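Here we start with a single chain on its own, the form predicted on its own, put down as structure tokens.
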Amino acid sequence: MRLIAIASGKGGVGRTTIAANLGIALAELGKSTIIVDAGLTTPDLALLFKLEKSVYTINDALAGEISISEVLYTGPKGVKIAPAAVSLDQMRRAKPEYLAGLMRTVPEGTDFVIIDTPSGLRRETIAALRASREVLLITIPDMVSVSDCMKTRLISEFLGLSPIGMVLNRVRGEEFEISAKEIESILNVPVIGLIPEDEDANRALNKGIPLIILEPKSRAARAIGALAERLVKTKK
């Protein structure tokens, strides 16, 4: 089983969108996949899958009240989702430090666990990284995002996790953008995915439907599909 943290330095780079669509793409390739929302105080994954009214969430499991299996909901292509709670009371009860132990109880036969890691270096971010075995970094091609991503790379390595690669999101091909080659040089991490800026992605977000389901032939959806294929072919 591969436990992959989808991590970025700052918010707003499309990390959750990539985590959601990548999970679906892996499931579409026949891999048993779970997407976990580790953003316990900033839950977004539930909104993308219309699970904001879920009776049980990852917060309940992290409060020691129920098992991980009881918070898994079936999404598109058979992907399983463990959403985080949107209520303040449930947020308070969850203990992020239990996440690593909880991941050891994931159902047998699971191929991939994609952990949507919150931005910044807060308590729940560290807990999500500790619960993972691999890290996939997400950034957009500007210096602020790349600089923040460097901090995440450093803390990941401090925790014993070497990033498997980096995804550049919302690439426009404009002259002012930092190139993939330059970012590889700055972060010393290979770029393994380029996701182009795509209006279909914004439309999918507004509709609350994962891009890879709403517009599977869009440029961004195809790029995420290619990333999923690369992860499947790359053995840990």
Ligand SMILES: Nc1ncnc2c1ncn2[C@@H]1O[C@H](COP(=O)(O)OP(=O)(O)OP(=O)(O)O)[C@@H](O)[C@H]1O
Contents of the next structure:
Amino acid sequence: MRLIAIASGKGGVGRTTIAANLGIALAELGKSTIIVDAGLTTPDLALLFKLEKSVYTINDALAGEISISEVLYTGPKGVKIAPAAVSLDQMRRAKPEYLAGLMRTVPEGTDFVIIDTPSGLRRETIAALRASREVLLITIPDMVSVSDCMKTRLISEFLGLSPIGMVLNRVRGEEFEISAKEIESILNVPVIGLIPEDEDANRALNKGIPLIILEPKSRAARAIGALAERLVKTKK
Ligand SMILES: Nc1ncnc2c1ncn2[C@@H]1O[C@H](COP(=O)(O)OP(=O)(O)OP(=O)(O)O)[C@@H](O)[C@H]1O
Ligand SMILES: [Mg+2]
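For comparison with the form predicted on its own, produce the structure of the form predicted in complex with the ligand.
Starting with the chain above, the whole complex follows.
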């Protein structure tokens, strides 16, 4: 089983969009896949999959009250989603440190666990990284995002995670953008995916339907599909 943190330094660079659509793409490729929202205080994955009314969430499992199987909801293409809670009370009870232990109890036969990791270096972020074995770093092609990613790269290395590579999101192809080559030399990890700026991503978000389902032929959806194929091919 592969446990992959989808992480970045800076917020708002597309981690949730990529985690959700990558998870669906992996499921479509026949891989048994779970997407976990480790953003216990920012439960965006629930909103993206219209699971905000879920009775049980990963927060309950992280409060030691129920098992992981009870918080797995089935999404498009059979992907399983462990949403985080929307209510404040549920948020408070969860213990992020339990995530690593909880990940050892996911159903047998699971091929991929994709962990939507919070930005920055807060308690939940470290807990999500500790619960993972590999890290896929996400950045947009600007200096602040790339430089913030450096810290996440260093921390994840310190925690013993294998870096799979970088994904460059919201690429517009402007001459002032930082190129994949520059990013590779700054961060010393290969860029394994380029996702273009695509307004369909926002359209999908606002319609509450994942991009890869709403617009499977959009440029961003195809790039995420290619990333899924690449992940399946790369052995840990
Ligand atoms: N390739 C893309 N093209 C256009 N818009 C995109 C693309 N990827 C993501 N977005 C948009 O960027 C915004 C932030 O995306 P998302 O919520 O996935 O980022 P995040 O890193 O998870 O943010 P947060 O730090 O808030 O958790 C959303 O409005 C999303 O629709
Ligand atoms: Mg997010």
